[in-house]
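One chain is shown next in structure tokens, namely the form predicted on its own.
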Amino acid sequence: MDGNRRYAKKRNLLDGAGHRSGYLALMNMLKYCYELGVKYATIYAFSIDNFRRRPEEVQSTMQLILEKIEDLIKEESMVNQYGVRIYFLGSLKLLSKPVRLAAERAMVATSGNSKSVLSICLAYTSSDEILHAVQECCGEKWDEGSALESKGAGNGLVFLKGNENGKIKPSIVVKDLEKHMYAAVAPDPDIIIRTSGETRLSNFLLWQSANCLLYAPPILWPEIGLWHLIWAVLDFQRNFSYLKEKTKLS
């Protein structure tokens, strides 16, 4: 959501003011998205690199990411309406306690809902992601390897195992690391919007994006609206087939 801070100097705005007119233009392509029947939409709200912003910056736009948690999780919330289940992938632990906590507490009170999931990117990397799926990855498989050399049915060696045919294969294959990812609780994108212009997915889903529509509009995230969502949908529907082609030669 590329744009928020030159969309408010743009317009003279105060500091901030850029980040909620990005937060409603966000709300509007929600509901646009559930309207249209979208069951899963990935949003990223904030990268681990933005973390090096100036201090002040953070904490405003921590505050203000706060704020909408706790509206999200409201009885009468756009979330609860659509029956949108919400998680929260990234490093949590680095976020502040207050922002962790509420992060927690919107995933446990929209845990019931069914219809539609609402994945919010907070504190978050794909190389970050990939590192941590791969080091929960192997953990996994070492305890696995020890439960069985305790039992004295292990070979010694914790990520390689034969086969049927007594080859050496890894134990460890893309599927397992796919388990550990943070976005497994979705699908992989069929199309990443992108505003302002901008064709670099800046560490974003980059290994879940191999075979999805890229869509870059000019304008700044808070100009976005009903048309710009429509028009990505009807691209993608037009690459539909080189895509489909494209995901089962991967």
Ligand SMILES: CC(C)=CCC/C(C)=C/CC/C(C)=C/COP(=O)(O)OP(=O)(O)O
Contents of the next structure:
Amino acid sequence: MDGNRRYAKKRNLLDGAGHRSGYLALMNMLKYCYELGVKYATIYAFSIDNFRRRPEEVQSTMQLILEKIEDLIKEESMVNQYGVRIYFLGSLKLLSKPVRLAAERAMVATSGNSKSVLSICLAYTSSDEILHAVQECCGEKWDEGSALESKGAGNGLVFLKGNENGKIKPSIVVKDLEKHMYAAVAPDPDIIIRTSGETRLSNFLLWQSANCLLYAPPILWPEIGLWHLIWAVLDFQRNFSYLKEKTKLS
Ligand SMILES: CC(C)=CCC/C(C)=C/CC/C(C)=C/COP(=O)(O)OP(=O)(O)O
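For the form predicted in complex with the ligand instead of the form predicted on its own, what are the coordinates?
And the full complex, kicking off with our chain again.
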């Protein structure tokens, strides 16, 4: 959702008003997605790097996020109308207690919804997600090794195998790591939309975007509309569905 502050500047508004307009644009886009039958949407709401912004800005953005999480879980919200289950992805321990608790409440409150999944990346970066997955994975393998050791099957390092040079390496496979990614709650994305014309991924879903269309319309996020979404889907259908099929087959 790039360009909220530039949108505010362009219209002589405060930064906060840019993020509020950004939130309205997000609600419209999600509604279009659900009407079109998109089952999984993942949004980059706040990165770990965003914590380095001015403290007042971090505080006001978090205040907005808190307020909007509360709105999302209201009975009459769009999330409940469309049967959307919410997940928050990221190092939630970095959030203030009220925001973290609200995020946890939203995950519990929507856990009975099953039509679509909305993943909200908060205090997220892809490198942090990958590190988290590696740590969890090694911990799990270590526990498996220790369990075997207690059964007398060897030492606690049973998950480490020697290779032909006598060096040891953990027997971790791609699937082990993927299981521990925050984003494991959804399949890999088909399309990433990044506004303001930027074609960088800025540490978003780096692992999961290996076979993904990046659509980067030259507009600021609050200016996004239905036509941009349709254009992204048509672009994907024209160029990418064939490629995806090929990747699956090879
Ligand atoms: C509950 C929920 C999902 C709330 C979402 C609230 C929301 C719209 C957050 C966006 C925050 C953000 C850092 C946007 C990026 O624009 P920018 O600040 O980087 O703008 P710029 O590119 O013009 O500097």
